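Below you'll find only one chain, the form predicted alone, shown as C-alpha cells.
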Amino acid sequence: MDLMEKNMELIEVQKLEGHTDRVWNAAWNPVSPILASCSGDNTVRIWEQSSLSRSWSCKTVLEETHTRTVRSCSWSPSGKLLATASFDGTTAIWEDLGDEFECISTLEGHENEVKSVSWNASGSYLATCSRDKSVWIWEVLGGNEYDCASVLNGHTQDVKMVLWHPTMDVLFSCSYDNTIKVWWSEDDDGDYQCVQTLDESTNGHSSTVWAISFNAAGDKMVTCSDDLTLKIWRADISMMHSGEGYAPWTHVCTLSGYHDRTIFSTHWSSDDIIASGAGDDAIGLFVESKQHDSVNGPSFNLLLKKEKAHEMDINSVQWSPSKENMLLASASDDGMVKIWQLETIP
C-alpha cells in the first residue's frame, strides 16, 4: 500500500503515567501484549494491555535492584526474560514467573554507566555497552548462568546503543565519538573483530550516533544522530547468508531538515515506516518513495510530523511488533509513555 497517497494521523491511544524521572526507553514483549518502560527513577515498569478493555495498566515495578537510572531495556526473543541496564553499572535479567518479575542474574564488568542491552535473534548472546567505551559480548548459559564471551575495545567514547542484526550475530554499536561500527566473527568461534567503522568519510554522522534500528529483512540500517539527520544505509546480506564473506554496509540516503533538535531515537517497522523521536518534542514518520532513481537509489519522504508529541525531549520511539495495529510507543523526558496509533484518516 502507498501510504503517501492516504491521509495518515497519529493518533494518541493512551498516556501512562507513573514514573517518577524521566523515561529513557521503552520495549515491546515480542509474544505478548506487554511494554517494559525504564527510567531515572531507578525503576522499570510492566504495562499490560487487557483483553476486554484494551487499556493498558501497570502490571508490576521492578525496583530495589538497580540503584541508579535504568537507561535500557530489552526483551528476550521467546519475550520470557527482560534485560535491564543500568547507570550502576550493572545488567539485571528479569524472568517473567507469569504472576511477577524475578531478578535471577546480574551482569557486573563495565567500569561505569551501562547504556544499552540487546539480545540477539536466537537468544544465546546479549550485548552491553557503557561510557567506558567498550562492549562486551555476554554468552547465555543454563541455570541463569552469563559468561563474558568477548571485551570489544574500539570506540574512543560513551558508547549509546548496541544492537545485534536481526538475521545475523553481527552486532552494531554507536557511540559519542559519531560513528557506527560493525563488529562480526568469521568463524563462528566467538571472536568478535570491528569490520567496519562508519564515519564521516563513509558518508556518516558529523556528530554523536544515537541509536541504529534495522528493516525486517535486515538489508537496510537506519541511523539518528545529533547533526539533525537520519542515514539510510545498505548491505549485500544475501552474501553474508551464503557464507562469501562480510558485506560492507553502504550510506543511501541522509534525511535532514526534519527536526531542530538533536534525533535521540529511531525505529523501523515490519511494515516499513521509520519513526524519529527527537529533542524538538516531536515524533516524525518516513517511508521510502516508490519512484526509485536508479542512479542514486532509494530515497525517503516524511508522511507525517506529530509536533508537542510530548512536553519535553522524545528518548525513545517503538513500533509494537503486532501485524494487527499500527501501535508506536514514545517515551519523554517528561516522565510519561505514550502509546499511539497510526490510523488512515477518511
Contents of the next structure:
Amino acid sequence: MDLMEKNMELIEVQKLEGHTDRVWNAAWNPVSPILASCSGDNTVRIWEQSSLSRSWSCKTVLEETHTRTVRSCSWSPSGKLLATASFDGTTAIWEDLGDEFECISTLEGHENEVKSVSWNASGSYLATCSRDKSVWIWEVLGGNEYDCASVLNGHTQDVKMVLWHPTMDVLFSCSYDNTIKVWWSEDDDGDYQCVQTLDESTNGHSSTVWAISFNAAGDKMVTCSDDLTLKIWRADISMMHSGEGYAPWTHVCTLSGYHDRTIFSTHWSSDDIIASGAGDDAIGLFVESKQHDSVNGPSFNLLLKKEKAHEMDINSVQWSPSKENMLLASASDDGMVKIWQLETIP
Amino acid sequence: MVSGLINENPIVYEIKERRDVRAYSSNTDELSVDAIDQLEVFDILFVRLSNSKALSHHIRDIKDPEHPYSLEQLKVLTEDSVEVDDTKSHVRVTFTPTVEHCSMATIIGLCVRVKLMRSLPSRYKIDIRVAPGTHATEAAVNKQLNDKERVAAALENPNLVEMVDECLSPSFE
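Rather than the form predicted alone that you just supplied, could I have the structure of the form predicted together with the partner chain?
Below is the whole assembly, all chains and molecules, this chain first.
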C-alpha cells in the first residue's frame, strides 16, 4: 500500500476529558481496547472502549498513590500490569483486577523524579530512568516482587526515556545530555554495559533527546529532539540474533523543517507510519519513500501534518496495536487525550 | 546585612513612566483589542481580563530575589527585553542578570516564566533566555529555563514556589 499516493486525513474520533492538569503520556493496552493516560494532576486514567457504542469512557482513576506528577505509564506485554513513573521518585505497579486496579508494588531507589518506565518483550524486566542521570533495571520475580538488578550510570544529565528493544534484551535510553545510549549484557548474565552512545559526532542530536521508537522488526529506530528534528537509525540485528556480537546503530536520515518547536514524542506504527507530536501543537505523520536512493539510502516523506491537533503542546503520540484500524492517541498540555483515525479521503 | 549575597551593590536605575491603564484601553482605534504587543507583555496589562489588579501584575515589577528592587529598576528587564508575535502566539523574553556568575539567573528566569504563564492566554509559547554574553554558563541556564519538564518538576517544589511567589507578589498591599 503506497500511502503517499492516496489522500489521507487524520480524523478526530473522540476527545477524552477528565484530567485536571496537562497529560504527559498515553499508552494502549497490548491486548484489550483500553488506554491509560497519566497527568500532572497526579493521577492515571484508564479509558475503555464500549463494545456496543464503540465510544471511549473513563473506567477508573488511579489516584491517591503518586504524590506528584505521573510522567509516564507502560503496560506489561501480557496487558495485565501497568507501570507508572512519577516525579515523586517512585514507580508503581498496578494489577488490573477487572473492576478496579490495585497497586501491588512500589519501586523506590531513584534520587529524584522518575521520567520513564519500560517492560522488556518477555515481561521479565522493567527499566526506569530519572533526573538523577541513572537508568535502573528491575527483575520481575514471582509474587509481586521486584528486585533492582542493575543501576546504570553513564548519562551526564537527566534521562528522559528508556525503551527495551522489541525482540532482544537490549535497552535504550535518551537524555538531556543530547545522547542516546545502548545497554547490553553480552554474556546474558545481567551485567549490562553501555555498548554504544549516539551523539553529535555520530550524526546524533544537538539538543535534548525526548523519545525513541522502534519499527516492528526492530531493525530501525526513530528518535526526536529539542533540536527540532527526527532521526532515523538502523542496525543489522540479524547479526545479533545469530550471536555474532553487537551490531552498532548507524544514522540513516534526519527529518527537519517539519516542526518549529521541541518534538516531545514519536512512535513507529506496525504498518510503518511514524507519528510525531510537538510543542507546535501539531502531529506529523511520515512514511518511507518508495524511491530508493542506493547512494544515500532510504528517505522519509511527510504524509501529512495535522496543525492545531491540540490547543497546546503535544507530549505523547501512540499508535494503537490493534490491526483493525489505524488509531492514534495523543496527549497534551491542554489536559486532553484525543483518539484519531487515519483515513483515506475518497 | 546578610553576607553572601550574589550581588552586594546592585545599580538601581530610574524607571520609565507608566502608561495610564485607562488611556491604553481607549486607544482601540490604534491597537487591536485582541493583539498583544511588546509593551503590553511588559506591563502585563490585560484590560479585557483584569481591572485595577493589573497595576500590580507587571513583569517589570517582579522583585529581584536578593534585593528590595524590581527587575526593571535593576535593568534586568527592559521594554526591549520582550519580543512578541501575537499572530504566532509567541513571546521571547531576554533578561540581563546583574552579575555574570549570577546563580540567581535561573530563579529570575523561572519567575518571569511563571508570571507570563499566569498572565498570558494558554495558546502562548514562551521562550526565556539570558542576554547573550551576560552570563558565564548562558547555554546551560537557557536550556534549563526552556525545558518544560524541568520547569514543571521545579514548580512542584514548595520551597521554590514560595520563593517565586515572593518575587511575584506586589510590593505594596
